[in-house]
Amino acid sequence: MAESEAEGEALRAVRRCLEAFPAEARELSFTDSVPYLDSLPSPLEFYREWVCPNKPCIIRNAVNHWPALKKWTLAYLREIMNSKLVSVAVTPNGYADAVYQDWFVMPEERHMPFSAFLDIVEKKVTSPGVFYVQKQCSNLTEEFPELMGDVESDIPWMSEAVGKKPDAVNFWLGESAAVTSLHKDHYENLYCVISGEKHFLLHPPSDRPFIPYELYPSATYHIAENGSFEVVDDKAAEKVPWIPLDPLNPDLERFPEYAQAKPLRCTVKSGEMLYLPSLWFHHVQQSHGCIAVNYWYDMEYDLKYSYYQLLDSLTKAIARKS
């Protein structure tokens, strides 16, 4: 009995530490809003002030020198890309790679003429579902090489700061109903808005004790001949750990710990660049027809990563004991 009581007290002590940790980390390292920089930083300054401490910022006028800022209208994109086949994510509700009815559901990936996709975005035609060009496989260089002359292949000062080139350069364009569910990436992310606005909800990695993960069987949306969507189980795939919580409308009865989290919210506008540090949780919305390009630089798997893995492991262990 004494041993069981000691174990219980130890678990309670760990839980108290995990609950206190996010507030302590926020007080030491983060502000209540995402800071703005009015000019491009030097590589050394950016690495020292933002990458090393794992802090986000928005850089104004970061990409105003890109031809894309003036050229990338929907009419221009239609002229350049025309009927070339591109990958488009199609979902019934706008949520790709998200939890739906106890499944982790990926979008139907449809290869369609870019002009037909733009017809949907511009509401010239209607089609079941929500459409979003969002394939994160360096799709700008792989599927849209015709547009590369209007942007940069990398961000020179970032490449110098971290000593590497980006792993991927991605192109984003879609309907306002397309939403990116809360998740994190193992990348230093430079997210550049060309037109429209992106709305980010952010949590630092230190908020992990308040953010739930569960394992879900993997599935994919498929559209039937009558236009309805069905969820098709991918029986060969392993279960996927994902966040079941919607931070815009959190179910606090099911996930009461999330009430203690304090998200940061920011809007990234045309010409601005968000530095989204590795391991930060983010949920993204957008204005209709928003066009963006982002650069993924692989993170350093250093002590910072090890600290996060420890935090993640302790959070999971406490959850199993609850």
Second form
2 protein chains.
Amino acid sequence: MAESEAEGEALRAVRRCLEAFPAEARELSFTDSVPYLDSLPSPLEFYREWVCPNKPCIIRNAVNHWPALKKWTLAYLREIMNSKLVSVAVTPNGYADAVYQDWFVMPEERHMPFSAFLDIVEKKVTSPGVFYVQKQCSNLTEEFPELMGDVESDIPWMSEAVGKKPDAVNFWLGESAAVTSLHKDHYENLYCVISGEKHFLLHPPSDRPFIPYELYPSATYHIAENGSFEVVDDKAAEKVPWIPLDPLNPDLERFPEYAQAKPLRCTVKSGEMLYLPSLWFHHVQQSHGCIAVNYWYDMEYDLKYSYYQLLDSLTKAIARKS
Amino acid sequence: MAESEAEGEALRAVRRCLEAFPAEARELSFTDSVPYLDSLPSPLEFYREWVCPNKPCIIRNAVNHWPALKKWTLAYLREIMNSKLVSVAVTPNGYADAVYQDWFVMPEERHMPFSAFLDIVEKKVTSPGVFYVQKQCSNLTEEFPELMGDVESDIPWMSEAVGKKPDAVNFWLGESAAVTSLHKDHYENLYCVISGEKHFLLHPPSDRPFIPYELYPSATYHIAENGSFEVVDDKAAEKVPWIPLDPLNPDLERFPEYAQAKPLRCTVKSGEMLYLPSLWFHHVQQSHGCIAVNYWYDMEYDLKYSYYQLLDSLTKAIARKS
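Following the display of the form predicted on its own, present the structure of the form predicted in complex with a further copy of the same chain.
What follows is the whole complex; the chain from before opens it.
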């Protein structure tokens, strides 16, 4: 066999390995749906059965003891937070941190009285754009400390399991049009729905060969005086690798590989907690006015992480340039 | 760029990824030597810090309470076991389960009185070949039940950590010439030295791109009447993939990739326990008459395992046919 022929055969074999891998990993490790736990596992069991193998689950009855479950209505939040200024992500289309017309666009971050934000969610006033309290810098502890007494500052059995406290506790409240585009985080994520529902679409990290990434210049939405949105170039920022694909309506002509990816879908209801493992791709929607709190525990950068990084590098190495 | 040129570039990029991976994994996860623990960790800590990240360690003071540590001399074993028949691996050169002249050769498995075996180890008689009690089918419980009272049937904190009992408890006793060739097992291995020393040479699974495998026909040593050894073809057996490389004296002309692999070496002494994680390549030597007991806990076939399988497949896919 000529050398170039042997090289061509080797590359085809590499492609076959990477294409077969997601199904092999799925068959060995993951089920077609996200399983439910009806009671709390011990910290050791939770680490061994879910965190270490990087498997999602929905835990029922984990936050029954939180006052928030009964107390947190929009009226109660209005009473407690009143006109205090909070950070709200505002976008024209509900997509904060997502690809729009060949840009990676971040939301306008508006500081506004919480009561004015609630007026919009409750449709007492209209305002151009989609509003979402979703700032992921531990905004529950930073901006809503008045609410901390109704939940917990960490999830004790998870802190014991992973041997550390969460890096961030985030508060989420927004309109039904607000969507979180497909992405992944380097956190072990416990996502607790207090009221309403969150709809997750998930891919395990092993689906990476089917998930497209592209590099986009970074921009931010700004609302002009007349209420129209403009996309403002963040000139100083580096380009951002992001996923251009909408998993609800994938463009399979442009991204044919994605046809082989099989998303898991789940709905997390009031009182339920999703364990969303680190590096899982997720796309999130919600019922209007859904209230949620999530805990981000930093992941371990261990052999499993190195393997993922290798998968990522190899996927890029064999990508056909279009 | 012409297509074949792009393909060549893609394959070179794949090769670079796989060559860089072992060092990247090592830097993130592993130290240059095997760390010591001076006391027992909790089951959760052990799972989180060692089993899940697939990191070896040597645990001191883990088996201080075993009567075996004080009782197990060769004289005591002779008294207890006497002339009871046991399985002994006999080879001409000390290598059981290893590549010899383009064969994968297994030892002659001889059933002999334990006292006759000890006569050889203690050099009271001479006999052609190298003798090693090393049968890995839970031979401690199966062939040496009289000794079980001096150790434990499992390692309780490990059984709690991994949520199961060991699949096998093995007893090891042999001559200094007996060597275990480089290989890996699908077990979490707790290796306890009772007397003497074991010398381990280790490679993490992430070194797979530098570890050569080849396919060999299977054979077994037989000792002829005159004491000479012959290699007998196991005609019915399938070919066996095995590592032809001797890490103590690597043939770098034949296996140039191995020059980039960096073995970890450690000596496990009497009273110490090595945690040898699943899929770690290991080569083992010992002091003459070393006595050891090890516990094999079946590994988890999870995402980390799938990633290893991918690494294995890719290493084969890009191997240059010689």
